[in-house]
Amino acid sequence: MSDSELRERASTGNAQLDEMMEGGPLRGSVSLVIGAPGTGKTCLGLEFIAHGVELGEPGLIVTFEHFPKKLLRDAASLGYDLQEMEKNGMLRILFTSPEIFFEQAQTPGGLLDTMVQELGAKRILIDSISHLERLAKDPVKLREVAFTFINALLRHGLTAIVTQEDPDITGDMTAAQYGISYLVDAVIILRYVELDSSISKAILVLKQRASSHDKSIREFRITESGLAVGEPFADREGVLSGLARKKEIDAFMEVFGKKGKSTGKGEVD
C-alpha cells in the first residue's frame, strides 16, 4: 500500500458517521466498534462491507456467532443482498470458530491469506472479537492473542471493522478491555440511553489515531437503510452512563421560563 493510499479514507457507507470521522476510517486501519447486544454493531459492519462492494472493493465477513443464513436475513432487512454479492465474486462469508481462524491467520498461506488473495479483498468485518477470550484466560496472554490477531489483518493492508461485545447494557465503558483499544486505530462506542422514559441509542467516536474527529455524542437509529445518525445530545449530560438528564440550566429554564423575560416594569419575571 502506497503512502497516498494510506492517507485515503474508506467510507463507512454512512455519511453522518463519515463526517464524524473526518471522512471515514483511514485505509489499512482497524476500527473497533463496541456495544451491548442489539445496539447495531453488526449492522454498522454490514453497511461498511456492502458499501465497499458498491464501490468495487471486495469484502470478507468473518463471524464467530451468526450463522450465514441469519447474517443474510439481517443484511436483507437493511437493504443489502449479500447472496448476490457472493454470486458476483465480491464477497465471502466465513462462519468459523475463533480457534480455527486464529490458527489459520498466523499460518503463511493459511485460510485468511488464501481468501484475501482469491477474493482480492479490500475490506473485512470480524464479528466479534470478544470470542477471542476463549483462547486464553490470562489477561497478558489474551493481550498477546489480540495483538497477533490485529497484526494478521494489518499484514494484508485490509481496512477492518472489528466488533466487541460490551456486557453492560448501560454504565461504564469498557474500551480498554483486553488491552485492545491501544491496538486499533479508531474506537466507536454504541450505547443504550434512557431518555424521557424510553430507550434511545447513542454513538460516539471515542478515538481516531492520526486524525481529528467529532467528539460529540449523537443519537442514532437503525432503519431499513442502515444507521441513521442524528444530532448531538446538546441539552443532555450523563449520556454515556445510560441515564441522560437535562443540563441543570436547561431544566431550570424549562421550569421557570426563559431567562430575562421582561414583566414590562423593568423587572425580570
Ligand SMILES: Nc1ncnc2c1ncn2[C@@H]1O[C@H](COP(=O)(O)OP(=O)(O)OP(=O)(O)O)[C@@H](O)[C@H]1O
Contents of the next structure:
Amino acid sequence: MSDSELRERASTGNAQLDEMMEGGPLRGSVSLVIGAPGTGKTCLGLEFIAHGVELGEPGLIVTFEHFPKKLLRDAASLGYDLQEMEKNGMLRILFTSPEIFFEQAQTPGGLLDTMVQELGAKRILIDSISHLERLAKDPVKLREVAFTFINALLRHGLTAIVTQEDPDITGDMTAAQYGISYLVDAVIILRYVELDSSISKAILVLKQRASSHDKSIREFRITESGLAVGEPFADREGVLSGLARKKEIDAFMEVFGKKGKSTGKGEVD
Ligand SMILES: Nc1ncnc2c1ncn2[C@@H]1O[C@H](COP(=O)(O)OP(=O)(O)OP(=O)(O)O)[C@@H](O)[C@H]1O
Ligand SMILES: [Mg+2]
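Please give the other form, namely the form predicted in complex with this ligand, since only the form predicted on its own has been shown so far.
Once more the chain from above appears, this time first in line as the rest of the complex follows.
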C-alpha cells in the first residue's frame, strides 16, 4: 500500500460514525469494536463489509461463532443479501475455528493469503477475537497470539474490524477488557446505559491512532437499516459506568422549577 493510500479513509457505512472517526478508519488499519452481547458489534461489522461491497471493495467475513444461517439472517434483517454478494464474487464468508484460522493466517500461501488474493479483498471482519482466548491461557502468551494475529491482518493491507466481547453488561470499564487495545489503531466501545429507568446504547471512539476523533459519547440504536447514531448524551454523567445521571443542577431544576433568577424570597423567578 502506498503512503497516500494509507492516509485514505475507509467509510464504515455510517455517516455519523465516520464523522466521529474523522472520516472513518484509516485504510490498512485495524479497529477493535468492544461490546457486551447484543450491543451491535456484528451489525456494525456487517455494515462495514456491505458498504465496502457497495463501493466495489471486496470483503471477507471470518466468524468463529455464528452458524451460517444465523449470520445470513442477521444480515438480511439489515437489508444485506450476503449470498448474492458471494455469488457476485465480492464476498467470502469463512466459518472456522480460531485454531485453524490462526495457523492459516501465519502460513504463506495459507487460507488467508489465498482468499485475499482470489477475491482481491480490501476489507475484513473478524467476529470475534474473543475466541482466540481458547488458544492460550497465560495472559502473556495470549497477548503474543493477538499480536501475531493482528500483524497477519496488517500484512495483507486489509482494513479490518475486529469484534471483542465485553463480559460486563454495564458497569465500570476495567483495564483487563482492553488488554489488546494498545495493539490496534482504533477502539470503538458499545455500551448499555440505564437512562431514566430504561436501557439505551452508547457508542464512543476511545482511541484512534494518527488522527483526531470525536470524544463525545453518543446514543445509538440498531434499526432495520443498520446503526443509527444520535446526538451526544448531553447533560448526563456516568454514561460509561452504565448508569447515566442527569447533571445535578439539571435534575434540581427539573424538580424545583425552571432556570431563572432568585427573587430573594426563596423562590425561583
Ligand atoms: N433489523 C434489526 N432491526 C432492529 N434491531 C435489530 C436488527 N437486527 C439486529 N437488531 C438488534 O441488534 C442487537 C444484536 O446486534 P448484534 O448481533 O450485532 O450484537 P452483538 O454485539 O454482535 O452480540 P453478540 O455478542 O451476541 O454476538 C439485538 O439487540 C437485536 O435486537
Ligand atoms: Mg455478534
